[in-house]
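This document starts with one chain, in the form predicted alone, laid out as structure tokens.
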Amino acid sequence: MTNKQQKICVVGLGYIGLPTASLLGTKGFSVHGVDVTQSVVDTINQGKIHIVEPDLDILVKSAVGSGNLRAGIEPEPADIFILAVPTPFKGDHEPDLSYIEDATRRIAPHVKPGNLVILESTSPVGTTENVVARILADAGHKIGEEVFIAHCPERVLPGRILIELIENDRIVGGIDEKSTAKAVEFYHSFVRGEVLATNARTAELAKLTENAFRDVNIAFANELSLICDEQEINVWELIKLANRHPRVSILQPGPGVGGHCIAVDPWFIVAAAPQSARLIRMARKVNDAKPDWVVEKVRTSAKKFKRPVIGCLGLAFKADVDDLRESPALHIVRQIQQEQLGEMLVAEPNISTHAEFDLQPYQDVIKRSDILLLLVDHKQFHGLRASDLKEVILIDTRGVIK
């Protein structure tokens, strides 16, 4: 069956499924997207787009424009369906599976023999197997013999997806050898990374461990930063100055962790192997105290004005991206509105509007600023010099103001 012939279920239009849903489309393949709200399947069905993502709204016009990219509320009938809907957590960090499950049964009536499922959602070891494999079980498909489902996680960058969706090596887990596969034939169609094989459990764990060993760094990278503070060390330099050492690879401090993955995932291992995960668990108690640090000191410094305004450059979790999700600078920024601590202004490049916060252009935000806070390091914030800002105390958590 070529490429044309096949037609692919992609349920989940957001960051990862609607890159990969219109890369597929432009790859010749007939793609069905699934999304649970209305104004989103619209916008895509007008060739726009409703993230923001480099080149991915002349990708989704060219994909929805040759007829192989079309959205929807509900799945329809289909040779492969990716589920990439988001796994968040609930309660005290404890995996929130019910959107791949909700997903799972949506698609259980539209399964037929031959279909391949794959979960690229970021899941708890065991999830591939114990959720979607059971949900299509007790639908009544014969799992491993007509039907065949594996897990490929997502391991993209915010900002270059498109780029690393193409290029970076995938790995790929079924429950079964056929699934397995299935799924490497599926994914060497357009990848020109290594697609490398493995089982379910692995390559759910596997997407884990990449982004609890990010953290873990982060956290050592952010301790150094309280460290260096209460010892009068510019933080930025010493790591620059020990990362000269050949086998030495210490990542960048800033206010916090951010994003789906990052600040997520470790806990997916925590809550597995919760006796067992001590270091992980610990950076990311570092990582997550690292906004109240911040909120202390815009506190500290507003105690030398009556009411001081207080700029707050960036709401994104990372840089050049409209992403809030999870993003430690969105939880300061409200921390410091619940507080009343002074007048504040609020910057962010990468959106329009936002429900909460007045947003200004971030130049009037740093002329009008008593306290300058800068939270993400966006392109339009990297110009800021302190020679030029001498009047207002700046509050650098990313390194940038030279």
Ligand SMILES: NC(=O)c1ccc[n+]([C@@H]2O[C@H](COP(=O)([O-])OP(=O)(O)OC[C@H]3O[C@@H](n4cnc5c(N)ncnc54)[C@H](O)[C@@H]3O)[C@@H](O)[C@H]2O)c1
The other form holds:
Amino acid sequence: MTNKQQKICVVGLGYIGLPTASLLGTKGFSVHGVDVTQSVVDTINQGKIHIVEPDLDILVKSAVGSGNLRAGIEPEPADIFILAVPTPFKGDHEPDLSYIEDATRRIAPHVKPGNLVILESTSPVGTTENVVARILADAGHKIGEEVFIAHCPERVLPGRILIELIENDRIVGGIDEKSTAKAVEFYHSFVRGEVLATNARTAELAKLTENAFRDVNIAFANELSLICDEQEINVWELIKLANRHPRVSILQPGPGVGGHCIAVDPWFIVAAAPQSARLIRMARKVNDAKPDWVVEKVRTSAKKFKRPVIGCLGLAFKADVDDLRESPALHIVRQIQQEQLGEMLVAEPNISTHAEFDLQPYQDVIKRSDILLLLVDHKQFHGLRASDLKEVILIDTRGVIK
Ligand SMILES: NC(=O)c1ccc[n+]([C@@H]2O[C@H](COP(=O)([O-])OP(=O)(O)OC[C@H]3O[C@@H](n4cnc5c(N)ncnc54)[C@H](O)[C@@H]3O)[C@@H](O)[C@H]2O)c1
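Just the form predicted alone so far, so send over the form predicted in complex with the ligand.
In what comes next, the whole complex appears, and the chain from above leads the way.
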């Protein structure tokens, strides 16, 4: 039985690991959090946070204050180990599993009979078995008899992590039935959503499938935006009309796909099944090509001026967040700057300063621009009307300007 006397060791204290560790701490588990970055460990031990997420500061303060959460550089013996380390890609979109390998090697000396090891990092099919279980077996552990291993992918949305950690349905897949059963029991102890049991490989592919589904559907919308541009049709109106069909639900196009999940995870499917994953690969390419298409629009418009003022609205990877990781908007703005297409003005209402760009109030950017490029549908930009911006060339990649 899972009981709250159990000790949990959470490895990787970022956007996934820290909310998980602090939530478990406030639920009464004794949690030891591990991170390779000393400043992260120190910050958490002071009851503070190093990432931005609503209410996380309160949760961490409470978990650390109660003595149920401590952080350290080295893992400690525990009943349950949770791995939440990064899984980026490297080279030609190959999955980089070195963080999972390292984290597993670091816990291996502390694992004992009866322990459950859960991989939460988004992982290519086979990682739970061929990386985590193999490394622990090589370290002398009797996998499936004494040590149990499962994958439980995380599907929370930044900005709602603390709600979704509890409310979302979870997919749990062990490398054998006993491992699945133990992991299901653990998640039942704090998740209100359904806990759905499967095997490790299916759980791995389920997470990748969810993000590939989003990517393919966004690519369809982005492709439509190119077709509409050539044929002088308003893509936003087109999609609105087509979506009135009872079985059609097209997503919205944009300047590209950013963030560290949808733009990354589909490549793990492509890398494992290069011959079969043709549509998934093509969707990645369509979405990755969109920022350059936007830059080309700016280039063409800029030729109509001697030296235009180019106003860029938004840098974040999506609306109403301050997260610039893998942001197509950032890529576009950098390219415009590099090519010196004009005098560039940049506004990002969700951050106060940026190392590369001198940020301006968005109202000033709108007033001064010859070419106005809307890159992110932040709420501040929703009231903009083309009729108020008469003399300006508008490139609205999100369809928010009326
Ligand atoms: N952030 C999200 O919204 C989200 C959503 C679903 C799934 N995921 C997946 O969760 C996993 C973690 O993502 P994240 O956003 O929390 O990453 P992150 O970069 O925010 O945090 C990872 C942390 O792990 C630490 N770390 C790296 N190697 C380590 C090691 N060997 N031992 C201990 N600590 C180590 C880093 O210092 C960092 O603090 C990834 O696989 C990601 O794809 C993330």
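Predicted, not measured: the structure shown is a model, and the values here were computed from it. Residue numbers count along the first chain shown, from 1.
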Going between the two forms, are Q275 and S123 in one rigid part? yes
